[in-house]
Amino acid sequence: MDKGYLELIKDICSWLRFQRSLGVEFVAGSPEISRFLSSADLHDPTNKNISGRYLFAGRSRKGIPGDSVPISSAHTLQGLKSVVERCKRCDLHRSRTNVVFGEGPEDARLLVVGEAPGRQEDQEGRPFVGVSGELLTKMLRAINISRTECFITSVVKCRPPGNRTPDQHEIAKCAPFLFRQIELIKPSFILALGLVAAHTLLKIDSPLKSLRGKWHRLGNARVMITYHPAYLLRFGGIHQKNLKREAWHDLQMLEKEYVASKST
């Protein structure tokens, strides 16, 4: 293959990737594109990014189905929540109750990030309804934090079986929808809940114990990072004693910050 046009494709991937980075799911098709499509060597190793991971004119990726509807075309938190209640991409939806796509309002300021629904937020539909639910109520009403003015949502819409922590697939396949209601409602805080949110929303792989406690930076917003509620539910004594004082600490940090927007 040409030198040239190997670097030609080797631009396309990276413009891809970027635009994937964004949460974008469909590019516009066109006779070129098509023409290209069809003309390149897809089976190369420096074009393997094309092969069967994007979106093109109509054409979804292989084996996942349910994936041809662009997250990017979805302009409104009820037109994005239309997408993901119809979303197939992964094999959580065989199993679900409901999606639990979230919950508030759609200019809120504190955007509350969990990591997967549980039995009851399956059944009902919406997040956080269960015991670990009222905990985290109880969390944010100690810092003056109404549930009624934070959307809250999770990095996977629907519950794994058993309750157990979602798998890396699942996550990728479900992490667009939720930077898409992160561009939607441009919240100034986010607070996540556990590791697979902290992880997801910052695209590191650090320990817990390391990202809270501090402030981190996703675009416009601030990131706080706490225990999950469920986390500390599971652990008695003073083991619990001890992770619910780390967690009052990373809130009163979040608190301070909040109210002081407020008045800005």
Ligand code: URA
Contents of the next structure:
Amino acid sequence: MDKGYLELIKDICSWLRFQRSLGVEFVAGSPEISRFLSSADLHDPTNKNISGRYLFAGRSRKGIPGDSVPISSAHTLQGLKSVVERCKRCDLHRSRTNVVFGEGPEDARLLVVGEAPGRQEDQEGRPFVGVSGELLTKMLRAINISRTECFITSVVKCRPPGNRTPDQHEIAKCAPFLFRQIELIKPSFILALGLVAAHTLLKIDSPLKSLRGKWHRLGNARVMITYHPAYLLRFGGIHQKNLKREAWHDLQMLEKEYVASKST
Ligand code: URA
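Show the other one: the form predicted together with this ligand, since we just had the form predicted on its own.
Entire complex below, previous chain first.
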């Protein structure tokens, strides 16, 4: 971004702060201004505060406290975590006990992405600590990867009531946090568990069967898609056996490249 452009953005920000100090809550936007400002926060395309019809000048009585912090201003995982913990972008904040930001090393080579926290995760504020988590830990162990060497998170950071699948609005509001996590962690590999993770990361909506078992790319990361452990647990008998065999194939592909990239 060139210097003049940055200066202009700083001027606009200080003018907005001044307006806010006067008690102004909204200033009318125009398509030109919105277009210009929306390019200033590329990591947060859902941030209506700056790209919408109106520019939000800060906290308002009707506004959402904490929602005006741009995600791109979080330069560390800890900083991003504190933004996410104050998030009220969708209704899931009303029923959550804890935000489940994710856990693992800041420089993990492997990022594991699930769908959304379940009941136990919501209670503990940690990802994959319930029955699906037990299976995930076993799946990783089977390919000689310990849980503690990966960063584990989910697309949606708050539990949908009754463990329902998160809806499109919830996913759209929460996905920018995941993308910022990826920018900060810079993983070489991403293991996407299930459809919600696969579709959100790759921005496509093909069936999981056609996405799993091959490599995809997201920036510098190689992405492997496989079944969500909860999905594997849903079935019994021969169906479960077949799904597990497919998941095992995906995991072995991951192990091969993960080990090979360690030695380079
Ligand atoms: N399922 C997920 O997708 N994420 C969790 O954290 C737990 C279960």
